[in-house]
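First, one chain by itself in structure tokens, the form predicted on its own.
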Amino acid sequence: MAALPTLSTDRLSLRPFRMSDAPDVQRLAGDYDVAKGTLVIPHPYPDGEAERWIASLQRDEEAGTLVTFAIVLREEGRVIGFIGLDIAAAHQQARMSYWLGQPYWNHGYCTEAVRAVLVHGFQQLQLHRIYAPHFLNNPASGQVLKKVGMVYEGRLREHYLRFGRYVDVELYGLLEQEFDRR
């Protein structure tokens, strides 16, 4: 697979990760808030997690089944999330997931960063379809999903284990020619 691009918003640079990325990551996905609206993330976030979780990425690129971006702030160069999708080439399909850093909530960085990997995914990756699950008691990331014009799906009952409880997720997605037709 070629090596990743970085793509560039108003305010956000999307670029692969790099191991010097891995203290932010810890501080960050660290966060119980952060982990709890994920499904992947642990809590508490063991030392070293950052470093292997990077490394993983790389291998995961590599190989041509997920494209991952580091989301940083333009001006500063400063780490504030990830973004990526998980790709299932068979079906010209990926699964979206992304988190930010609790002190960036509320800007609109996450909006910014779905969008401009949309873009990558529809139009360099030649996806058919980029769907994106979030947890029902995470409705922000639903807002976020809105705002990019994707389309609300369902709602899978009960569907995760997170944390001892039982999580509904929400699930929303974009075709190929709805992107075309914005």
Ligand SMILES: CC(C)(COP(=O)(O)OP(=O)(O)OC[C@H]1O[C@@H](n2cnc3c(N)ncnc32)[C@H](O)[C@@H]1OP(=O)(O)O)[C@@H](O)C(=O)NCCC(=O)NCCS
Contents of the next structure:
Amino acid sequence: MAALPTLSTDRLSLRPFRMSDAPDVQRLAGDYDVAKGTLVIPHPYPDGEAERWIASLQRDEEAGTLVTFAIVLREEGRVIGFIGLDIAAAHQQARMSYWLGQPYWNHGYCTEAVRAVLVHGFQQLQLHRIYAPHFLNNPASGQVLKKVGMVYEGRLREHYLRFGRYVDVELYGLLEQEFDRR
Ligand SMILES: CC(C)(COP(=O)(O)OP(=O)(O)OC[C@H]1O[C@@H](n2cnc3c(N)ncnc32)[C@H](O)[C@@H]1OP(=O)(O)O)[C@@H](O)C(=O)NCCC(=O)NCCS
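Complement to the form predicted on its own: the form predicted together with the named molecule:
Below: every chain and molecule of the assembly, starting with the one above.
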């Protein structure tokens, strides 16, 4: 298997997760305000979940169905979040997801990470389409997707069941040719 890539931006390094990141993942993802914006982070966050999750990422990356990065502040070497692409290779498309620990919100870090992953997805992974759903009640995520130029594609009504409630989703997408033109 080829080595997993590391991407660099002005302030961030996007690198593969390591098992030693588990305590940071547990601390940051264990926050309900982080979990509630995501599709899958459990809450309460059980001991051992971060280790299990990191091991599962490594398996899925080897299978070619997932590309994930720990979002790391370059100057401090500190893990502040996650970004990844769930790849449907048969359709040359991927679903993007991300989360950041709450102390790091509203500094533009997610926008910076998303831009780098779009470049990677279209140029290195040769994807045709990258899309990202966000919960209707999560405008910060929508703002990130607007800032990077993703196209609003509509609302999926009660598309996910999250913490016992059906939730509406706003869908954004970008095609390779739209990305090229920017
Ligand atoms: C969504 C999330 C990743 C954004 O990360 P971030 O690093 O704070 O994002 P950025 O700083 O790049 O951009 C956030 C933008 O949202 C805006 N924003 C923040 N709260 C907002 C709100 N309540 N309403 C509208 N806009 C809001 C910010 O002002 C900023 O926009 P601006 O640069 O135009 O001012 C982060 O809030 C998070 O991890 N949330 C919990 C997990 C989650 O929801 N993941 C997304 C799943 S789809």
